[in-house]
Every structure is written in C-alpha cells, then in structure tokens.
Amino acid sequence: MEPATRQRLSFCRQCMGHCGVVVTVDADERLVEIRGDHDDPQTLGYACFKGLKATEGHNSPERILHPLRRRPDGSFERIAAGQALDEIAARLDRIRASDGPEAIAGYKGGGAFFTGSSVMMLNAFLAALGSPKAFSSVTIDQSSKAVAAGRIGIWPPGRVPFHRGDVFLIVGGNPLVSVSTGGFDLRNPAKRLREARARGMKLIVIDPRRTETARAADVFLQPLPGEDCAILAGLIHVILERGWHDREFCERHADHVEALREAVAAFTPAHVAARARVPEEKLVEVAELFAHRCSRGAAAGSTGPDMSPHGNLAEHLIECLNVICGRFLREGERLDNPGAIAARRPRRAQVVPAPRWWERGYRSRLGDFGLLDGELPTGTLADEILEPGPGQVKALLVHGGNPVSAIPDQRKVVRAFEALDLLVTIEPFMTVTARLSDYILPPTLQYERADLPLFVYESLITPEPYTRYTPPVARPPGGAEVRDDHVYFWELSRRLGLRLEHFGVPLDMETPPTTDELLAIAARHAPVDFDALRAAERGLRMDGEPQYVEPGDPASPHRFSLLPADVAAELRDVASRVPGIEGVEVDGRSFRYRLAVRRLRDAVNSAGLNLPSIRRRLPSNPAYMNPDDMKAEGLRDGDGVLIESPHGAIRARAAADPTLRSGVVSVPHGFGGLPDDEDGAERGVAVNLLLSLEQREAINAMPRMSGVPVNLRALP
C-alpha cells in the first residue's frame, strides 16, 4: 500500500532566490506542504513565506485549469485546448494577412521568466512570425542597466564580486525582501549578508526608508526619491577632487576623467545636501568608504534609481563609480561563475567600447526607439496599439505577465487592450489583464513541470558555477486541461506554418518537442551532459577546470566612456532642475510629498495577491508615511487619504511607517482591480492611476514610476 504521502526535492521559481525545497505530496501527487531543504548547498534551508505558500495556488479553487473564450458579454466560457488553439491561429493568420506580421506583437512577464523551457518561446515565435513587436516587463523595471552598459562600455570579466569584496554600495535596493539587486548573493541573502559582515565588508545603503537591509549597513543614507542622479554625481565630484580614484585603471582604460571631473563640479556636497535633504558629511562619509577606506567591492542600483526621474543617468553614474574606482576583476584572477549552463568563452581584461545596440537595427514606428536585448520599450506598448497607421498592433500575447497592472496610466492601457482585435493570455489566474483577454490559455505550475533556474541571468543568481534540474513533483487537479507553456507556442506555430527556433536551434514541427528535450537544448554548452544534470537531485556545482580572467590586448584602443554627449546633457539637465525648499512645482501646482516605489516580503509584484494566507497578511495597499508627516495632517492609522500627482488621484488608507524618511509616501505596487472595479477598494489601488506615459526616458522609454510628486489630503 502506497504512503500517504511522500516527500520530493524540487526549488521555488517565484524570484530569482531559487531557494531549495522539500515538497510533500499526496496519494494524488497534489502538493501538500513545501519547506525549505536545510541540505540545499545554494540556500541552506531558507524560503520565503509567499513561496511556502505556493501549495495555495496549485490547489487554489480560483485557478484557471481550462482554456477559456470570452462572450459578447464579457463573460467567459469554457472551450477545448485544441477548438482555442485552432481559432486563436485563424485570427492570428488573418490579422497577419490584412496587416502583416508587425500587427502582432507579445508581452513577457515574471511568470514566463521562470519558466526554463518557454523562457524565451514568445521572443522565438514572434522572430518566426516575421513581427519586432516583442516587449517585457524588463523595459518597465531595470533596463538602465542595458542602456548604461551600451553607453559606458563593458568589462568581459565584470566587476568584483560580492564575496570577494570589501564594500558593498546598494542605491535604491533592499534585497533582503526584494531577493534581487544585481551583484548581491541571494542564495539565503540573510546570511549571506551575515557572513559578508562576519568578513569584514562594509555595506552602503542609500534609500528613502531604512529598510532590512539598510539596518544592517555601516552607512545609510537617506535622500529623498528621485535625487539618486545628484547624490551620486556628487560622490563622483568628491572622489576626484580629493584624488580618492584608482588613477592607474583609468589611465589606462577610462575617457573622459577630466570632462567627467569638470561635469560634477556643480554638485558639491552642499549643493547635493541641500536638495536630496542628506547631511552633507554623510555624503562625503560615503564617498570616503566606498573610494578611500576600501579599495575592493561594488556598487550597484536597483529599481529605486531606475524607476526614478534620469533612470538611464543614474545607472550610468553608478557604472562611473565602478570605473573610477577600478572595482573589476583583473588580468588572472579567478572567474568564479564563467558558466553553468551558458557558453563558456574567454574573458579578457579590456573594454569592449561602448556598443549603444538601439542605434542599429529596427526602429519603432512611435518615438523612434530602437530595439534593448532584441525587444522594444514596454512605454511605447499602448501607443503602438492605439496609433492607427502601418504596423500598428492589433493582436497581443501575453505571457505569464499582467501588463495591465505593471504599465502606468492604467486608464491608456484599459483603453488600449479593449481596442486590440485579439488579446490571448498564457495565465493561470483571473489577472486584470486575464479579464480583458479573449482567451486565456492555462499553463501548469511551477512543481508541475520540469525545469532549470534562470539560466538567461546565472551570473545574477549565484556566484558559483551551478545548477540544477527539477522533474514534475506534483501533478495538476484531476481532469484539468492545462499545458507547459511551451506546448501552446509550438502548437500555434504548427497551425501557422513558421518554423520555431529554440536558443538557435530548429524544432521539429511534426512532433512536439517535450519538456526535457527543450531544456536540454537550452542547456547543451553545460559541463556536464543533461542525463548527468537530471541524476544530481540538489544540483551540481560545474567546478571542472577552472577559468582566470585572460590579459588583455596591450594595443586595444578601447576605454570606457565616462561622459559621452547624451549623457553630458542629461547631466546638465539635473542640476539645472533644483527642486524648491517646499516641495516640487508642476504646471503651475506646488506638491509637497514625492512617491517612493516599495516591495513587499509576502508578494511579487501582482502574482499570489490572490492567496489566501496572502490575502490576509496582505488585504490591500496602504500609503505609508513618516508619522510626523502624519501628525501634521491630521492623520491616524487607517485613516482614507487622496493621493493626487499631475497624472491623476488616487484613495487608499494611510499607514505608519517610522523607517520612512519625511516628506515621502510609499504605496506598494501590483494591487488594484480595473479602474473602475465596484469591488477595488477591496483588493486595494492601482498605483499606475498617478503614472503616466507620457514623461518617458530616452532610449528605452522608461516611465517615471518613483519620485513622482504627489499631494496628500485626508477624506471624511
């Protein structure tokens, strides 16, 4: 007689934590419990409350587990995989006929990341299909890191790593609830930190609240958003005027020092204080540990800066630092990760000049944008449906995302998604982007299907050369008709004649590939081969022969470029723009509060708002304040307020926060219904009702998410 139940290892794909796990199951194979594998050799028995709770969602009575057509009404009906499929492909194939392929377009989000074997199906069946029109909740979030390494150059080996350095500058980030920040370990970040400490590293944090992690930093500074541009120009203009900069690396591989030096002049400590409300000698603190004290480490954004007014700049000041302060690996220094399951290839200790990608190739037919990592800017996505004329989008897929809560000024998207022809969602929840949908294709979950960590991003991960392998742990609910992902890309494809490439290499399009054999495809440079991948339960660490970081050419021409002319002028156009004493001025409107951008423990972005266990630790999105702040409007715990920014209002309840410094209002973003849901207060507010789209980034269309000014007023 079988057990009841029965215990599996597997890892959580919620983040990029991938923490270890151990999964129970029923007589079923329907999850029952999961917790953390205190014997995983990456995360050492941590996982997070939301990806505990992941049993909720493969059980959940809300789950979609069949395909789904939209009626006149707005209502749904059921509808077999393969009558979806068939109509999904007509319309697709006559849109393709009447308006070619770029009236099709796709949007990826977090849920197709973490899906090894799809993770890049959209990008491939669109490249197939003959349409550029690929975009990505990447160009919504981080993207000034690809934009600043077009502008500034890349360095092969990269930049020291965090367990091998002495300091550790954080802008904007708290990756001990977020489990992001590039360049952190988190593989447990906790205790990772701790042992970082424990060695003697210092830890910088500069953030509007004093966040977990910031309580743990040797210095914290705490500006007020959206001056990350002029702290950071004025760290740099400190370091070179008191000679604290590695003049040896930047003789040799850096432009522009001079221009550079000259170009912060204006952003003296006291020019910097008096604006981002820091103490001027915390700002020269900073800049004296980071340059001066030690000589080793990092410094790196997050979504603080990037989501900010001049994100772009302000990863590029953060790249500058790294450069003036010499802060890569060098010639034979050991490459800790050169690969797991990516191409290994020699790292050379020379810049590759700065190659600016999105000024060759396509064009966007709006605002002339050019194409970021093969996709373009997710700010141009509501226009390109709206706009009429040649190329405009008239179908949309939409891959384990939820654009309609992500991409601000959620009324101009509502508007734009209702005037799509076709919208097909890869979903297995009722999203707001889910209800507007014509069909919702359901996928299986994570410990349902096999797969690799996010092996398109490794090196974020883990500092060490591993991986792993997942088999199916559970099975999906009894008569559910849900696919891997990958099924619904390959099938629609067969019914449209293209011919589907996976990482490069051609799929047979008479018989649909299996899971495995797309991940073996995707992992075929690994070490090791996927039989051997699949037999090691906890992974395995690719130590083999180790890889040193390669001289460079002595004769390369190639430096970074520290100040070219479009970074010059966006940096003259911060410090023309000093913000008053009281507040900011717009069209004439003073507004005296700026809105931070927040994350949650208990929730990634949109997804798991919905869980039970969730729900009730998270019922809906407070306004967080500064309780002086609070006190001098008049307001308590729970009390409604109305948050007004040029773009629109918003009503939420206000909430005390005393990490948060004054003069800010911090609402969590991912809850909300539709705009004009009956039941929204409920699930809490859309903050994407006080974004617009319309004051954008140059290059990657970035909208300003975070240091927008708001004002705030109590309701009755």
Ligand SMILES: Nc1nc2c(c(=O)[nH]1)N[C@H]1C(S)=C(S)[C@@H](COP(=O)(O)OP(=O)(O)OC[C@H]3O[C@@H](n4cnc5c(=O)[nH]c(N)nc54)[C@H](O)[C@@H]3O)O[C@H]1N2
Contents of the next structure:
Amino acid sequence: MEPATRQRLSFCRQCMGHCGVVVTVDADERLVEIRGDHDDPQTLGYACFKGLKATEGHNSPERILHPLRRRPDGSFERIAAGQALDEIAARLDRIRASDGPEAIAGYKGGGAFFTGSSVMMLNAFLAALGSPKAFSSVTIDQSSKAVAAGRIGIWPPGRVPFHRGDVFLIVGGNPLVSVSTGGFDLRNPAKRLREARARGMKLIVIDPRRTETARAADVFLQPLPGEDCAILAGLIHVILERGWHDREFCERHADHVEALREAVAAFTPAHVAARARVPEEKLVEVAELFAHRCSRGAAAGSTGPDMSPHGNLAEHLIECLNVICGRFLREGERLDNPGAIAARRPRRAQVVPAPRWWERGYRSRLGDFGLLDGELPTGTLADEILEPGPGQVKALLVHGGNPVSAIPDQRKVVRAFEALDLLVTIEPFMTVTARLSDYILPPTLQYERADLPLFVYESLITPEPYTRYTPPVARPPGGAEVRDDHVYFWELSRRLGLRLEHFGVPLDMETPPTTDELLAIAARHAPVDFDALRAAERGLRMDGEPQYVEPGDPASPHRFSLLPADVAAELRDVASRVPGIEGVEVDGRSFRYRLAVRRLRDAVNSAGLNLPSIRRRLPSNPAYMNPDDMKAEGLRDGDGVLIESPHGAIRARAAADPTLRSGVVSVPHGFGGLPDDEDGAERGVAVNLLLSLEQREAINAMPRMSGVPVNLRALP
Ligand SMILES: Nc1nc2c(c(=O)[nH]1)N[C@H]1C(S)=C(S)[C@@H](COP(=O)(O)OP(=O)(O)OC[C@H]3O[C@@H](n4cnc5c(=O)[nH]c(N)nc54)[C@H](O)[C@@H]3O)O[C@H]1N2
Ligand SMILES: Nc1nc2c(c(=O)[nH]1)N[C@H]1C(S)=C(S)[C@@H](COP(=O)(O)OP(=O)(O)OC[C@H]3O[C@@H](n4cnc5c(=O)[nH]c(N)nc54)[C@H](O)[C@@H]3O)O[C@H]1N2
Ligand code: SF4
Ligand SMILES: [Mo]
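What's the form predicted together with this ligand like, now that we've got the form predicted alone?
Below is the entire complex, every chain and molecule, led by the chain shown above.
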C-alpha cells in the first residue's frame, strides 16, 4: 500500500533566510504540512510562522488557478493560456509597431526574485524587445547601496564578514525579524547572533525602535528617523578627531580623508545629539566601541536609512566608516564564500575606482536618470506612464510584484496603471495590482517548482560556498492551469519573434526550455556540475580549492573616493537643514512627528496578508506609537487617528508600542485595498497614500518612505 502522506526536503523561498524545510504531501502530492528541517546544515531547523503557513497559500481558495482576462466592467473571466498569450502578444506587437519598444515596460517584484529559473526573464524579455524600461522593487528598497559603491569605489574581497568580526554595526535593520539585513548571518539569525556574541562580538544598533535585534545590542542608539546622515557624519567626526581610524589603510587606499574631516566638522556630538535626539555621550560610545575598542567588523545599513531622506548619502557614510576603519578583508585572508553559483574570480586587495555606472549610456526621457544595474528607477514609473511624448509607456508587464501597493503616492500609481493600454501581471493572488490588470497569468508556487536559492545575491545568503537545488515537491491543485513563470516569457517571446537570452545564453526558440535547463544555465559556472547539485538532497558545500585575497598592485593609482563633489554638496545640505525642536516646517506647516518604516514578522510586504492564519495575527495595520505620545495626544489603544503628511492623509487605529521612541509613528506597508474601496478599512490602510513621488533622491529617484514629517490627531 502507498503511504497516505510522504515527506520531502526543500527550502522556503519567501525571504532571504532560505530555511531548510521538510514538507509533507498527501497521496495527490498536495502540500499538507511544512516544518523546519533540524538536519539542515545551514538553517538548523529554523522556520518562521509565515514560512510554515505557506501551505495555506498553496491551497488557498483565493489562489488564481487559471489565466484571467478583465471584462470592461472590471470583473474577470477565465481564458485559456494559449489564447491569453496570443491576445497579449498581439497587443504588445501593436504597441511596439505604433509607439516603439520603449512603450513597453516591466516591473519585477519579490515573487520574481525568489523564482530562480525566471529571476532575469523580465529583463531579458525587455532587452530582446529593445526596451530600456525595466523597473523593479530594488529602486524602492536599498539601491542606495549600489549608488554608494558607484560613488566611493569597490573593494573586491568585500567587508570583514559577520562571523569573523569583533563588532557589527547595524543602521536601521532588524535581521531577527526581517532575516534580511545585508552582512548579517541570515541562516537562523537569532542562533547565529547568540553564537557571535558568545565568542565576544559586539553588536551596535541604531534604530528609532528598540527592535528584537536592538535588545541584544551592546550599545543601542535610538534616534529620530531621518537623522542617520548626521549621526554617521558625527561618528566619522569623532573617529577622525580622536585618531581612531586606520591611518595606514587610509593612506594607501583612500582619497579625501582631510576633506572628509573638514566636511564633517559641523557634525559635533552636541550638534548631532540635538537634532537626532540621542545622548551625546552615547554617540561617542558608539564611535569608541566601533573604531577604537574593536578592530575588525563592519557597519551595514538597511531599509531604515535607505528609505529616509538622503539615503544615498547615508549608505555612502556607512561605507566611509568601513573605509576609514579599514574594515575589509586583506591580502592573504581567506575568502569564505568565493562563489557557489556565481563564477569565481580573483579578488585583489585593491580599490576598483568609483564606477558611477549611471553616468554612462542610456538617459531616461523624464528626469534624466541613468541606469542602475540595467534598470530605471521605479520612483519614475508613474511619470513614464502618465507623461505623453515619444517613449511614453503604454504597456506594463508585472512579474511577481505588487507595485500598486509598494510604490509611494498610491493614487498617482493607480491613475497611471489605469491609463495603460495593457497591464499584464504574473501573480498568484488578486492583489491590488492584479485587480487593475487586463490579464493575470498564474504561476506555480514555491514548492511546485524546481529552484535554487536567490543566487543573484548569493553572498548575502550564506558565508559558505553553499547552494542547493530543490525539485518540485508538491503538485498544484487539481485542474489548475498554472505554469512556471518562465513559460509565459518564452511563449510571449516566441509569438513576438524575439530571441530570448538567459544569463547571456541564447535560448532555443522552437522548443521551450525546462525549468531545470534554465537553472543549469544559471549554475553553469558552479564548481560542480548540475547533476551533482541536483543529487545533493540538502545541498552542497563546494569547498574544493580555497581562495585567498590576492595582493593588490602596489603601483595602482586607484583609491576610495570618500568625498566626491556631489556627496560633499549633499552633506552641506544636511548640515544646513537642522530640524527645530518643535518639529519640521514644510510649506509653512509644522509637523511634530516622523513616520518610520518597519516590517512585521508574519508577512512579507503585501504577500500573505490574505491567508487565514496570517490574517488572524495581522487583521490590519495599526499606527504604532510610543505610549507617552499617545497619552499626550489623548489616545488609547484602538482609537482612530488621522495621520497627515505634507502629501496626504490616512486613517488608522493607534496601538501602543513602548519599543518605539517618542516623536515617531510607524504604520507598516503592504496593507489596504485600492484608494476608493468601500470596505477599505477592513484590510488596513495603504501607507503609501501618505508618501509622495515628488521628493526623491538624485541618481536612483528613491522616494522618501521613512523620516517623513507627519502630524496626527484623534478621530472622534
Ligand atoms: N511605504 C513603504 N513602501 C514600501 C516599503 C516600505 O517599507 N514602506 N518597502 C519597499 C520594499 S523594500 C519592497 S521590496 C517593495 C515590495 O514590492 P513588491 O515585491 O512589488 O511587493 P510584494 O508585496 O512583496 O509583492 C510580491 C508579490 O509576489 C507574489 N508572489 C508570491 N509568490 C510568488 C511566486 O511564486 N511567483 C510569482 N510570480 N509571484 C509570487 C505575491 O503574491 C505578491 O503579490 O515594497 C516597497 N514599498
Ligand atoms: N517578516 C518579514 N521579513 C521581511 C520583509 C517583511 O515584510 N516581513 N520584507 C523583506 C524585504 S522586501 C526587505 S527589503 C527586508 C528589509 O529588512 P530590514 O531593513 O531589516 O527591515 P526592518 O525589519 O523593517 O528594519 C528596518 C528598521 O529600520 C528602522 N528605521 C526606520 N526608519 C529609520 C531611520 O530613519 N533610521 C534608522 N536608523 N532606522 C530606521 C525601523 O524601526 C526598523 O527596525 O526585509 C525582508 N524580510
Ligand atoms: S525566515 Fe524566511 S525563509 Fe525562513 S521560513 Fe520564514 S519566510 Fe521562509
Ligand atoms: Mo525589499
């Protein structure tokens, strides 16, 4: 007799944790249970609630199981996949013929990033079309890290990794919940942090909230949001003034140390303490612990600083801290993860001079932006659709994302998406973006497809040269007409006569590739062949030849560029705009609070919020506030509150959060329906109604999502 259920090994693909799991499937190969795999060599049994509840997503009655086409009245009807693809291709072809390929754009979100076989398909599809209009969630996230690298320069061996540092400084990240902060050990992060602290590593956290991570910190600085540039400039000021920097490293590898010292002169501890509302001596304590008492270990930023005003400058200053303190791997040191899927290459102890990629090549028609990692800034997507003229975007393909929820100024984004001639979404649920789409193409979900961990960011996932393959371990619901995402791109490309490339390898446009073939192409530089990878149930550590940092060329003229002219100008701007004690003035209005971004443990952005067990935990998104502020405003838990920014207003319910510092309001994103939904309040509120696309950073057009001035008032 066949057993009624079977167990299989796989890994979760909802966040960077990539937790190893054991899934149980029934006799029909349907997913029935997930648990953490205690024998997983990387994540050691860890799995979070939402990871375990992925069963609900797979089996959800709300899951879209057939391609859908929107009727003129806004309702949807089932359509056969072949017909949907024929119709979409015909409409794309007409737009291409009348308006050129630039009229066709794409947006890629989190769901696409975690689908290894098609992680670059949207980009490849647009490239084959000849359209530069590739957008993604990266430029409403942490693209300031690319901007910082582009302006300061790159050290190919990288920073001193977490597990070898004697200190780790986090600016605005909460890896114990987000399992995401770059540089942290994300494989079962709480356990890894305990181990690191047991061996003596010091943790410094800078965050307006005493987060789960901050609770474990040796020093915790709790500033107002939006003041990271001042704080970081203050730390650099103290470090250079007291001579706690690494003189030798600076002399050999960095330009503008003296100019930087002068540029941060205004950021005295007293100045920083007054504007960021932190104790002066605590700031000095952070500088001393990071630069003087510790000698190895890096500083890293996450969404807190990156989503605030001057996010590019904040990441630049974080890297300045690492440079002046010499927190990089040096000649002869071992590279712990020289590459698993990524091609191995020699890493020299020598600066690659600031590449400023965006200053070469394509310029956008609006705002004159260049490309970052081959993509245009998502902060400009709505304008690209709404602004008439040659190159106006008429069609948009959304892959595994929910841009109507994710992009600031939701009303404008909705207006733009409604103005499109064609909106197609590859998406498993009826999200706010799907609701506006002309066609919805449903993908397989994570446990139904073969995959590899998010290899385009593999160095962030694990410090070891480790990767793993998972086969599909469950079947989609009976009768479902779902496909692995790449099928849709390949089918559209074939119909449009395009030659699709996958990581530079031209695909056969007669016979569709299998998912394994695509993964094998992506893994073609791995030190083992794909069959060996496929055979290793719990993945492979590709130790092979260890790799060490190679010596730099002593004659190399290349150095870190600590203070290029645009950075210097931005720093002067920050120095000159000192917020008043009573709040911030915008257009003659005074704002007393600041909004702060934060993530919730039980959902990833907007994904998962519709599932029953998640919904029980997160029925809507409150406005988290410090209890003292609530008292001062006459608010009690659950009271209605109107929150106003210079741009817009939302209603939410106040919730006391004693971990949040006073003067701050935090309303998690990802909730809410469309702006004019009747039953809107039931699903919480879209915080992006409060945020604007007008005020944005140079280079990546990053909108301001944290540190934004707001006011609030109790609702009757
Ligand atoms: N105000 C505010 N706005 C923010 C943020 C913030 O902190 N505050 N954060 C920003 C950040 S960091 C990001 S990354 C963006 C997020 O931006 P997005 O990635 O665009 O948004 P998500 O809500 O994560 O949407 C992911 C979608 O993928 C779908 N999905 C899930 N699994 C699969 C799959 O297997 N295949 C496919 N094809 N799709 C799948 C989900 O159903 C969901 O609709 O939002 C940004 N917006
Ligand atoms: N459970 C869960 N995990 C997730 C996600 C999720 O939605 N839920 N989203 C995923 C995505 S798309 C991303 S990009 C990552 C993000 O991962 P993280 O960047 O670690 O995100 P958060 O946990 O929100 O941590 C950001 C911290 O910044 C603080 N902060 C806010 N404003 C400021 C500021 O101006 N300055 C400073 N210094 N701090 C500030 C907040 O209080 C918060 O603690 O997480 C990923 N993982
Ligand atoms: S931490 Fe991330 S990878 Fe691990 S189970 Fe949760 S969602 Fe999945
Ligand atoms: Mo993100």
